[in-house]
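One chain comes next, on its own, written out as structure tokens in the form predicted on its own.
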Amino acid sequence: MNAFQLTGKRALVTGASKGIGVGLARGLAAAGAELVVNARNADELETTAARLREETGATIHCEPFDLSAADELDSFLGSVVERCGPIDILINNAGRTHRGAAHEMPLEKWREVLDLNLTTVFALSQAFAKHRMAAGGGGRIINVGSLMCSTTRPNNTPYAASKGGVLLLTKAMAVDWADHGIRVNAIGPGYIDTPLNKALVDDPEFSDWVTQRCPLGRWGTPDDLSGTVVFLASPASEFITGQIIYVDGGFLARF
């Protein structure tokens, strides 16, 4: 269906050198989008981009940058637009976590997680919205949330707080920018087998808990998220904004 095609669109995907970011980038490229991929490590980013170019034939630009420098994100996006052209779709995927008991959580770690997972999402989205308003063409923002937009587990205080914030930030930005044709939504991945979750995947007890708790009986993969991100980036979701779609194998549906 043409409604799901992204030909002629350019998408910026953050945190795109590994894990979920690769799955999202692959899906967007397969749907016809030109990509601008971002991560901190330039070598890892170029390796991933080369692989995706070979797989999809897409045009892919690499823009390595540390997004935790929130005050510099407006100029970062401006330089990306100058080098690569206008950005139609922003995928806020970059994030980090730090696990530990709440009463033992160092404030510096709390700030690191909140700064990247929440403040950076707002600052880059703000820069993108101003860019799209100036261009007069609307746009799409897709934030990567988590099961922890709605619930939590022990020893995840800063991550849960940041992802809970992402959910309400998604709704707030959707309301503020609707008149400008900017749709803002989120996806909530379930337990996805990625390098970030390697310690959990490799823990037999935890991995068994995930597969038994998930109605579909397995860990998700980054590619499981690609269809949803294409849907939210495409004209097929024109009347959807301020929403989150959980891609979790039914995890949250099970009591």
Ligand SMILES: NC(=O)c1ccc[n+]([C@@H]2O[C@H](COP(=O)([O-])OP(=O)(O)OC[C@H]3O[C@@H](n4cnc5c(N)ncnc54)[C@H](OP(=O)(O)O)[C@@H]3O)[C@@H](O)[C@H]2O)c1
Second form
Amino acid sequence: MNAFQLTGKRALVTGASKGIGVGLARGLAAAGAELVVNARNADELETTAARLREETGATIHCEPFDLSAADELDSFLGSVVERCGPIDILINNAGRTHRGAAHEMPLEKWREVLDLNLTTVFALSQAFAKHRMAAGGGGRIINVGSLMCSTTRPNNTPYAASKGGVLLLTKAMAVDWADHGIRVNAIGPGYIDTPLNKALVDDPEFSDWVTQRCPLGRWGTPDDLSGTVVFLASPASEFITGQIIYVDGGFLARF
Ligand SMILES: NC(=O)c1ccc[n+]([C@@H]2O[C@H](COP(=O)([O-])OP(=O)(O)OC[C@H]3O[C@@H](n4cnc5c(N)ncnc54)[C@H](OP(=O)(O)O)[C@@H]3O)[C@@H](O)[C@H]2O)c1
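I have the form predicted on its own already, so could you send the form predicted together with this ligand?
Up next: the whole complex, starting with the chain shown before.
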């Protein structure tokens, strides 16, 4: 048996129309999983899904939906299951940021970031856990954290607070649901070249700082994360829960 094989498993990947979610979806599909991909923009999602189907041959369902309304996620997951079948693996990837000085951060923007990056992760995971328990248990949740699960930079208050929360939420859910065979882990990407970071990638001073500060000397790509998500979703990580794996080119290792 190949311990990294995901044949026969169905994974829901949120925020999978662009950026990191595409790398995660590509890795899971290449390992044999069937996918349900989500984002708000239905056209962009379908274009990405068509490309991934062509590249991997995987079955990919598109479920466009705005995940920021936490109260609606239980019924969202229910309708996904009804249309696509049971979900074995949940990848909580959709996220956002608002940058700015802490003393000038409007509460409305704080709430937008906390809602999607933290409350949505909890509410969708809760819906998923109930679904898995009703199915007899088992299942994997992988949350996309950040270097800001444990460190921060200026002007990132809501984002850092949300990702710090994701790390402890990962551990708390892992502890609560271990008896049901549901493993919960996180991935902490370093600086990855995605649309979310376009302003930073396009800023030569910031980009130089990233490449000089990162021991492996470059921005990451969404595909740099695909091996880790397959590992955490597969039987290869059967005894691992409540952990975060940083995929950061060594960023956090350097003082
Ligand atoms: N890029 C990095 O360097 C980096 C580093 C560490 C962690 N991360 C984390 O990685 C995750 C993905 O980041 P990214 O850089 O790939 O971002 P991105 O390029 O902006 O992509 C975000 C994805 O999420 C979807 N999305 C946004 N809001 C949504 C909502 N309310 N409901 C459903 N889908 C939504 C977007 O599609 P629509 O706009 O169509 O909804 C898109 O598919 C985030 O959690 C982020 O915090 C990123």
